[in-house]
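The data below hold one chain only, encoded as structure tokens and taken in the form predicted on its own.
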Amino acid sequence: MNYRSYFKAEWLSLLRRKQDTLNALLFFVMVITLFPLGVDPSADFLAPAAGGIIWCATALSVLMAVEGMYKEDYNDGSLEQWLVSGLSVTLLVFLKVLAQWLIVVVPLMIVLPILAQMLFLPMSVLGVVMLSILLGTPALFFIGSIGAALTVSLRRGAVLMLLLILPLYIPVIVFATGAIRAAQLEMAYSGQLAILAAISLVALALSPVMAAISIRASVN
């Protein structure tokens, strides 16, 4: 096995496993369409709030994704391969998370322009929206990698799980919802997209050598 081979077969195993990703989107629809309804549907209050409603409903998705991450290559012997493979078990959790990330992110950046109009989202802010979610996604998947890793081998370790990585969720929306804000401002936001740029660099800097140390752990 090889990291081409790997990231092959990750990507043909994601494929297969439909389920899990439609699942993440599905929810995203859903967040997104019973928000207007069961608050304010009027375009007063959607507008300014689409930016936290989108990222929130992202968020929520992401963690869908990541929660079970590690659970079918745990329980079928995976990981162990892993470790005994050759390979940097660091750089087969980025390929992992890259693969994650391009089969969850660009079946929701398909379907955003259409839910961004029922939030009333002008399209001049779209573009800002969708850029924020390229930049500020890769951080979540990452650090919910780690959380994913930690709590592999624990029966129920969903809401340990979810404990251990939502406070680090916050900078990420806070400064990606203040993007969006600021461009319905018309006011300057590169500030804030550079820092979720930075954020999601030093997720992927530090994430990959966490969760191949907490891999090795879970298995050992």
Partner chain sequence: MNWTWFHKLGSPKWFYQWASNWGGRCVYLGLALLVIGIIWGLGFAPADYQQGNSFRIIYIHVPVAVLAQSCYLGMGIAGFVALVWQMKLAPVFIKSVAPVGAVMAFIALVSGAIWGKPTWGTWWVWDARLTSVLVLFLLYMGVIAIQNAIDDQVFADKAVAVVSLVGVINLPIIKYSVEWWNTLHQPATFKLTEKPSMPMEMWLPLLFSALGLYLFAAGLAMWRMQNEVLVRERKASWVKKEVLEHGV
Contents of the next structure:
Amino acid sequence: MNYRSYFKAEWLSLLRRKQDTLNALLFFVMVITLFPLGVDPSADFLAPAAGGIIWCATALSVLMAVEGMYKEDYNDGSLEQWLVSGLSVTLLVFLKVLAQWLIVVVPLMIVLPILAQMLFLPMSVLGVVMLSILLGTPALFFIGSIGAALTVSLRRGAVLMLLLILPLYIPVIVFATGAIRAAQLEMAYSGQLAILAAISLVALALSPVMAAISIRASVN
Amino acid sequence: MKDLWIERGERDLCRHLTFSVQSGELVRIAGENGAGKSSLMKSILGWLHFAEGTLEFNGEDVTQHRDMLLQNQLYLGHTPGIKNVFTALENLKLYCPDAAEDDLEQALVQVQLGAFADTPAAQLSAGQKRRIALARLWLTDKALWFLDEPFTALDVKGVEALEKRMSEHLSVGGAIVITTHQPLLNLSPKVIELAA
Amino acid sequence: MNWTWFHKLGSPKWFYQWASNWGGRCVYLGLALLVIGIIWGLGFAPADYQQGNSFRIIYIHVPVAVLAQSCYLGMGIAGFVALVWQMKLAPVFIKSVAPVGAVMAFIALVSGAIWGKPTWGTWWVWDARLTSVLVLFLLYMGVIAIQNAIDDQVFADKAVAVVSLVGVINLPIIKYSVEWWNTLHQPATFKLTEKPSMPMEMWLPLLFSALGLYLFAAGLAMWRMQNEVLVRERKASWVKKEVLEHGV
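Okay, that's the form predicted on its own, but what's the structure of the form predicted in complex with its partner chain?
Let's see the whole complex now, leading with the same chain.
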């Protein structure tokens, strides 16, 4: 096993499991649908709230996608092979998260313009929303991978993982929706986006190390 | 090539255990269920911590940093690390990315999976999946093998083929550490007994 | 700098004996200071010219809120120590302190809500500091939850260390983000580095109750850690001796 062959295999396996990707996407659409139904379908409510709604749905569907990311590897013994491969587990985690991110975020970006229309989000703000998702979701994935690694060996790990990880998502959601709101009010939003990018970079640097420690602890 | 380890685990499983594995040697870790055979293997490979003791590889202390040991070994555990979404060939290719296509197929033939090269592993039985993992043994150049219960779910032919491959490996100076409940037919290992 | 104390902390036996000496003293001294501080604050300190008597809940709210944060910081540091130096006592510390911190965060939330009613007119406002204490409480519950979910002790120790450390790295970011998101709350009343903005006779009882609470919690943590050490080291000969000589 080497890093290249691993990434290729991981990517291929994600492509083969199209249904999982589709499920994450459907979940995203479902959560968004709940807001007009549950709160208020009028444009007066939806247009200003659209950024927040989109981001809550994003955070939840990322969590759903990330939660089981090591489950199969744990069950079929692949994680054991990671540990004895002589490769850096940290780097393997990084590659895996990268593949996961691509497979979830790219389809998300494609459906986003349609959903934005349904939420009466002004077209001028759509760019900022997409940018905020591009810059912010890496943090969600990387932080989430720690929780996934910690709970992979537990039988009822999913709820625990939500409890552990969701509080850590708060800054990303705050700054992302802040940027969107600023854009809606035609104010400067680059600061918030820069902070988002910074959070993602920090998460990218630290999370794989933490996830690798967690994987080592989980596999025994 | 010279392989030498000294290990003194002071865990609850084994106390003050010392042993070495030399080139060309087959070592069988024996013991009842729960005696800590797999755990011993895992702690040598560095993902279980041992409280005391040192581990040497080629005369160097690798207790803290297993990289050198890991790069020279091949480990097959209870769960073989075979992905259901891949075919037999693709699974093998993941672990042996540098091998030529012909060699990969040849290795599958060795474990009687020649006809299943393009079958998704999801459709294969437990024994067949294990054999995909075992096919790596025909492709590897790693000197040291750790085989944890490799005969589980294998049929008679599979056991024979594996033993043949093992003795080949030993004859070219490799070393094998194995745990198994089944008696080895044609090989005579050095036995390390773990008390339950 | 002399690092002997740090290395000694690696020895559970040494810690146990040390804590036997200091645990009780901390608890009782802390309790005494706390009682003095609270009685002084509730009964004798002057009323606030704006908030009247309702401000007196500060003598509970502020020490508890500050302690809740300090506990988490301590757990984060212990998490780092546990992961880097594999010190045996660090996970014990996290396990023992987490419930104490969670209770503190909870009291801070409740007392904040009670304080909010006369001051702002509602039990709850989504202001920055209430929200970040809520998040802190959730982080504590996360640590406790994963501690309880894992049976294997080695794994549980690693897991709580990772969760605490990740939480501590995130805590300032969360605080900053929440503050940036909304600032309605009055600025911090208690800063050691600055000259207090409140009059001395209001501030001193606060210092007393804060110090008392810290000592009390430290002593409590030592007691809890002692228990945990006894359980974990139950096979060691010094524990057998200890139990035989002093009972449990």
